[in-house]
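In structure tokens, one chain follows: the form predicted alone.
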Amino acid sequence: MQFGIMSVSDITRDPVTGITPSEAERIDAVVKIALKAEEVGLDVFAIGEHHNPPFFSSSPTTLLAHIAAQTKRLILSTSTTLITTNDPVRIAEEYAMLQHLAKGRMDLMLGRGNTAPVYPWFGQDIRQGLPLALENYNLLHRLWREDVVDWEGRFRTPLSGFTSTPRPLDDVPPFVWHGSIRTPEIAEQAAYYGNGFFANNIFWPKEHYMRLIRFYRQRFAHYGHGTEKQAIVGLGGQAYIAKRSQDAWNEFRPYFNEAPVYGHGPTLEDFTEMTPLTVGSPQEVIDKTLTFREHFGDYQRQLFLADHAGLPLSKVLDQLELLGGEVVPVLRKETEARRDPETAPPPTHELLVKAKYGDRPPRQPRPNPNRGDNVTGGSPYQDTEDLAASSSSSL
């Protein structure tokens, strides 16, 4: 399984100290987190996509390439990336740039945004946020499959003998999480493309997760995709830990009382015990992630929201620390103790260009000299074998 951490990308204040970071304090702080990610052994770091205040990530691919630049194991991926509100041409080149700048080590997690008035704001309308996010991903799935698209739909202009690139990287499409709160209409879109779905998973009842997650289970399967066990799931969660528990329900509670998304609601203890929230030990944080198992059957990906609600930098890395280094090890062994083994391993570039490709070279997608940017027709790229041929015959 997958182990790594997930930001909302929020600019809260730090109800302690009274102090709100600047933009400029916050950016900086997100990238050591992501390092520290990669340092302390975890697998994955993703960032959310806003664009209002209080959040600052309004450009994840940015985000992603610079930490790109200075990791060499970490996965990237979004918390979400907004299907609804960007254009899929952009989407397609952007994360397909991100892919070959990562070298694979990113894929992306899609989601519809609910904050109504961002909507306006790139000309789109909320109450068609479904239909949106449906039309603009069968756009988005087919731009990474196809040299040259054509297409026309409800919500854009149409498109004709058009080429996205750059292509993605080895000709194969990152892998893309669906990711749903409540809603099984994305569940259904994950399960219909073999996608992965994200349950958020950080709100309970558990019960309503555990029906979203059977029902894109049944699904993924009905659309001939491999079996239910073999359909790829993340899960969010979140964990504050401290060496003692009661230090870290301690220095938690005056956060958690002020967060935006929770606070002044339910007691910090009504909500770690509804909720996937664990606050303590590092055994009391492997206990209760290893139930998510019991609950949901075997998935591929754990999350956990690691800088939210003001804490300060210091404390997210000493919590990276203890679940790099004392959670994380403990999970891994645990649940791959007990794992079935028709589960399909976490995704992966190189995984997806083996199942394309098998032991063949992949496709390295080169422009067509004969082919001008006035030639209508026909594909705009030379493939390898035909390179091959051409010099062969030159020779």
Second form
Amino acid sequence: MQFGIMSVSDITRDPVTGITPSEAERIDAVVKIALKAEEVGLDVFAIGEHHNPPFFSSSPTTLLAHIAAQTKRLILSTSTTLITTNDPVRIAEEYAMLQHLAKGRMDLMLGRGNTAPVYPWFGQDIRQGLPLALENYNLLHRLWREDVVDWEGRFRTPLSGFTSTPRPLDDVPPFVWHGSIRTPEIAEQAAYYGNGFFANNIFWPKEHYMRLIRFYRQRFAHYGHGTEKQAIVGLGGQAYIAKRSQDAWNEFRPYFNEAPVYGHGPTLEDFTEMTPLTVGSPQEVIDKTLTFREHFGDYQRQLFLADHAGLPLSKVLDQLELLGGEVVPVLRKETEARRDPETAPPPTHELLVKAKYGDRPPRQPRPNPNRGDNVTGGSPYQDTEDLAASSSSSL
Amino acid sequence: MTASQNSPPFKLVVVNAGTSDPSTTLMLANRITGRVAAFAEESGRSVSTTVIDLRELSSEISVALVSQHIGPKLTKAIDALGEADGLIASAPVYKAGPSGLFTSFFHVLDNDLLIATPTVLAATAGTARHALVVDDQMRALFAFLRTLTTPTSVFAAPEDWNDPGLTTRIDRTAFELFTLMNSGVGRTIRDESWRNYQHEFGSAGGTELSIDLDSDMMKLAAGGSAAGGGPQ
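Would you mind generating the form predicted in complex with its partner chain now that we have the form predicted alone?
The next block holds the full complex; its first chain is the one shown before.
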């Protein structure tokens, strides 16, 4: 199982000091946070995507490539990449590029985005958010699996003889998670393609996520990707940890009370009781996190929200020390001991390469000389002969 | 008679937005409840009544409004409403409208929670000048919620409490509510026509769990085409 952190990239006033960090300070801080995640032994760092203040992360692949260059093991991911307002062609290109630079240490999570004004800035309409997300992913899926794509849809200008470059690393597309809170169609799409399904597991009582994950598992099996237990599930969660439980409550309370999403709403006590948020000692976080698998089944990835609500960098780094030093090692051991042997391993580039090629060497596409377009002739790549076999097998 | 005597009691839910104790708003609802129970008894049936006092839910309602977080007491209230055979919604009128507590409560419910639930609307006020609030404002809210609202609504200003006309109106609306409940028309509409209303996965207080695998969106999710235009 993989453990990591996710950030939405909010730039929030620290309610204790009253200071709002500058964009420059927050961007520097988030890089330090990602490097710390690797240092303390976490597996995943994920960043959100937003196109409005008070968020900074408009360009996740730029940030993740920068972090990839300074890390060795960490898997870089998103939470989430907007499959609605981004052109799927640009997602295909940018994330394939990131995949090459990160040597496969990346994947991405697709989400719709719920800020209505953002859509028209990118020529879209939030009322069409769901069909837009579904159609865009259908195209993205093909762009990473077919060297030359002819495509026509409802939302994007048609493509004729288009090749998304670079081709994915080892001709193995990045692993994709589909994130959703209560939309069965998104779970269905994840299941249809055999992709992962991620439940943010933060805002609502767990029953909402349990229903959708159950549906995803059933549909994953229905489409023949494996058994329900072999479906690939990721969960969010959040924790605030201190050596002593009472210190955690005292330190986190002012940040919780003014947090952008749930601040000025439920009490911290109610919220911890009714949602996956844990505030307390490392042991309390371990105990509550271990209950997740009882509700959702064994799963592959656990991401914690650690960097948000104006928490200063020093506090976030302390959190990561406790998370990586005391919480995750126990969680690794305990989840490993409890996990059903049928459970699929968490997705990595190495596993995907192995699944596609076995012991054969991966395909390394080499383009033919430039002929000005991709429309005439066959494949733009030199290994045309092998192409039919390799591109028709889906992940 | 034997069959109906063996039938389970009607589940009647009272939503009371009156905040004082004693509350005239609750008193008005109680008088209606009493008459509904009497009509039920005449037909060999009984009524089990649950009173939801919004005063006790006020902090959870405000939390739900700003964060969509549904607290434990609100969850219980939603469960009761979801199972209700009939509803009496009683509000005090402040500033020419039903109290904010009353409207806020109904604003945080799922749109489809009360579809076809037989409902009486009642209100109290300090002056007769608020008399049209029930039919002019509250009825519109319940039209949006698509309840089966009784033709007679009840309004009581101070001078009404000694007026036999109020008793007549209470009798009328109680009989209308009982008749709707007893006919099973609400159940029939929900059972036969539920899919014709808009729902979200997990709506109707968490009971709406059906998924139409043949919808255009589901086909698109499974690699199909949206080029023909979706249902929007």
